[in-house]
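Below sits a lone chain in structure tokens, taken as the form predicted on its own.
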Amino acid sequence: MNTAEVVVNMPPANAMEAGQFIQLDNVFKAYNNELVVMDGMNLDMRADDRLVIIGPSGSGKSSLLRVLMGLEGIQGGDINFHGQPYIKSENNDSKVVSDELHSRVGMVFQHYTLFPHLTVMGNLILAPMKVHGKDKQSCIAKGRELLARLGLEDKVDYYPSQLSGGQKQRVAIARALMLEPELMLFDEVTSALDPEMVTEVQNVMMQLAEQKMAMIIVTHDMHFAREIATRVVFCAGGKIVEQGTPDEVFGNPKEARTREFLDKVLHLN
């Protein structure tokens, strides 16, 4: 299936300096006190980059995420966006201390989150509204174009129950792309689809990947995350053990654990 190219409007240059972007400082972050999902977790991120994070179950990958987009917080540590206090710990817990800042990240999730009760049009429009205070007409617009470009301009008024898992997918990135975000999060968003859906999906994010769209990727496809990754980070048991170039890493990783991991989902001897 071959969408359309996706267009989105990048920031302004002076808010790309490839340094200031998203920087991790010693986040820790645990369930109930017991399960550890962020373990003094340090991590830099430039505006470039497409980081993909890989490891085992458990060892943080969605975590960082749901904390990036504020939906989760943590016991320690602070980040910082575009050089900025973006979320900061106190007294064991934290807090999302800018909405400006918090209002450039993205995310799509696995299993679509979409509004049941709401049109696609619906859906995309919902949140500028509400969040942003657009008008109606200006968010219709946008809306129609962004499907457009997605190959789903027939969809409009079709709810989400009469979508394919991939059209889904596709709907909820077009969701997060109207608030025109710097940042892009996308949490296993293929692994509840078909193969020939996987591929709808991949293809809309390779197209972000190459208008440099900055994104985290959490995912188990390691041959998308080889083809669409600029870094990959590979944790386990809530640390980053080991990170670098998509040829670094599955190509000649230096960590035992790292080859250990890739060993059994590569089905490497």
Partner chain sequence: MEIDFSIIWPYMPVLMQGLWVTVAITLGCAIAGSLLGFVVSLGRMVNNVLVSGALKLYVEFFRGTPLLIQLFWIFFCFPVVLGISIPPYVSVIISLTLYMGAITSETFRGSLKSIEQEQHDACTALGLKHSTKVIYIIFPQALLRAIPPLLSNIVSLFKESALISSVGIADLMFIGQNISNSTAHPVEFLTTVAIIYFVVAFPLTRLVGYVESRMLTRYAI
Second form
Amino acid sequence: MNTAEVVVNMPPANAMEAGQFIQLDNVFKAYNNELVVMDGMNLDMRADDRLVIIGPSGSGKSSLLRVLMGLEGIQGGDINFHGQPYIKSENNDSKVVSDELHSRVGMVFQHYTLFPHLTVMGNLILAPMKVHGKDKQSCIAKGRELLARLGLEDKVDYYPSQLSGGQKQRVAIARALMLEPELMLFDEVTSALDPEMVTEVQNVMMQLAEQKMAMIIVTHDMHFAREIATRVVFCAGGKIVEQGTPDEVFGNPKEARTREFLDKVLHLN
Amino acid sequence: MDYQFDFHFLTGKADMLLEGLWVTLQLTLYANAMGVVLGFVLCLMAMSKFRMLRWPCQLFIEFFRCTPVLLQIVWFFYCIPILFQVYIDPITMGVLALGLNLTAFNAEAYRAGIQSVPKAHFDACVALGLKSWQQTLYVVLPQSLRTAMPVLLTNGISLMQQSALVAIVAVSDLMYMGKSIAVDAYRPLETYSLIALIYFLMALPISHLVNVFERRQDAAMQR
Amino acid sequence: MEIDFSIIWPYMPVLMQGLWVTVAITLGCAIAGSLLGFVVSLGRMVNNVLVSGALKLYVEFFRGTPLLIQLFWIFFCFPVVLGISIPPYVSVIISLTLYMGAITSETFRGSLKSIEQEQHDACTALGLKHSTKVIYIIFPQALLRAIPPLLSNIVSLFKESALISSVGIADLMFIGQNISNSTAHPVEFLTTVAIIYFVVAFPLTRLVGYVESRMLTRYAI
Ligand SMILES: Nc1ncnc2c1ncn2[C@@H]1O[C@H](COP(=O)(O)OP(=O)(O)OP(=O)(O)O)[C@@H](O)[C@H]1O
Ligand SMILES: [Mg+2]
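Starting from the form predicted on its own above, please write out the structure of the form predicted together with its partner chain.
Full assembly next; the chain just shown is listed first.
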């Protein structure tokens, strides 16, 4: 599969050109030298894209996000960001080449991973103060503003253990947004939540979508995927099997494997 | 340091050390046998529905856990003969004191084990119509034993170390023999180092076993 | 023989003096030992085999041998090895501190290792430097988690400290045993001493449980 194939969704005239945002070039990744999760993967994402990654369990969706966040190494290929080298595979492993680019990516995890010994505000201001060296007062002001936008203004001094799952996840989103990332990664952020809390988190994500935040979202919620995605990517066996607009992939999947997968999950719903 | 080491004289004392070692092993083994069995019984009694049974047992456990072993040993050696007008040979007395101490600590280990048995299993037992003793024997005991095993072993090793305290009331265990040799020969450095090494080497295989158990339990948890 | 507990009253002040010695030595060695234990637990994570190996040997040896031998060894052998005389109370403070250091280093090691990988991931995602992560995220959580087991370690030390009586330090155990010998009333005095130890240690063990549940509700750790 080459890069040209990957760009299915033709951008509007004013959007950035292909290859100018996130670009995976022939990325190879295996765990313990045997379990291949990315097998020569190519992907081109533009700044106005909201990718939703779908695929069977164990197909490497989380691995892809973790690689982009610098949490896991790759053993082959390169990843560029803004046309500059971001992650390079060297000596059978990789490293994040540019800390500056790394700080433009934010991630939200399935299990919140808030710092339990810090209050909500403590969680929010730690990174901007220590990483960007901002002063405390401006961080707090910014934190309050963000929390207000997410409907959490009264939880400032709470500890994570005192919050509901949905509230925790919104705080986790706020914590990532404090660093003003250009790209947000969401890995099944609603799958640990009780059903009635799913919407409050999804609403926040829709809010971000309206503000044209670039996102890569892994979810098993096909309804939400269809709603938020500009492009849907179906992964299986370490490769991208099919991608296109939500209407294309969900309405008229070309590949047999995609159809099979969608049949299964849509029947479950 | 210009001290001249001389381990040679110790070879002449080998039989004394072996004699002491044998006493230490006896103390450890008998006290452990007592602690493992009585610990479980005491644990069940301390969790009983009947207050008149539960409270004294809990007091027993807490008292042994919250006072120094040395004091318990000294108390047994001085007070039991006066209170009960009996003569008990020193090794038996040592086993009694150490064994009851271990009983209290093991009861606590069993309790933690029993509490780790999921509530649903108790319900299942009722649903299956198991009698209370069957429930204890076939469902609770095996599961709690599995959780308690590393702790029982650890307690067992520390008991061997605690058993050195009987030397203070003149029971001729390894520690006591070491003390006499050290004093007789004016060579504390060599003697105590050797004794320490013997205790250490005796504990080593068992603490290794504990590690194996814990690792296996961790693995079982992940499944 | 008549058992008569009223004979203990005149001796209460002396026993309390002994308790004071026991408590002072326990607290001193608990603080010094915990600091030592924390440093040792960090040292054992160093990538240098020599350092981590030596520290492991230290910990295993002090955990794997009877405290009584450690006391005797340091009491009788340190002066020989170093060629200087060491006052008895200094010698027992060294022993108990080294012992406590070995015990608490395991406590800290356990709590440092218990911080989940997810917390490390979150730090990486936020771009925190290694030193920032350790100081602001790992240490605080590890220390909070270490508090209950550390309290248990201190209660154990309080009980174990009775062994210093065997090298002649006038702690509660020593004084109790002396009076019981000289008055020939072991039942009354040894029982009283046991009750004094119990009255101090038991509430502390309850405190451990309380602190643990507080931690759980407040921080869920
Ligand atoms: N750290 C790791 N070490 C070894 N194998 C791993 C590791 N992380 C993931 N794997 C394996 O790699 C494969 C892909 O995992 P990944 O978590 O990326 O899948 P996924 O698509 O996110 O699945 P799910 O939908 O269940 O979250 C799985 O088989 C998983 O067991
Ligand atoms: Mg996943």
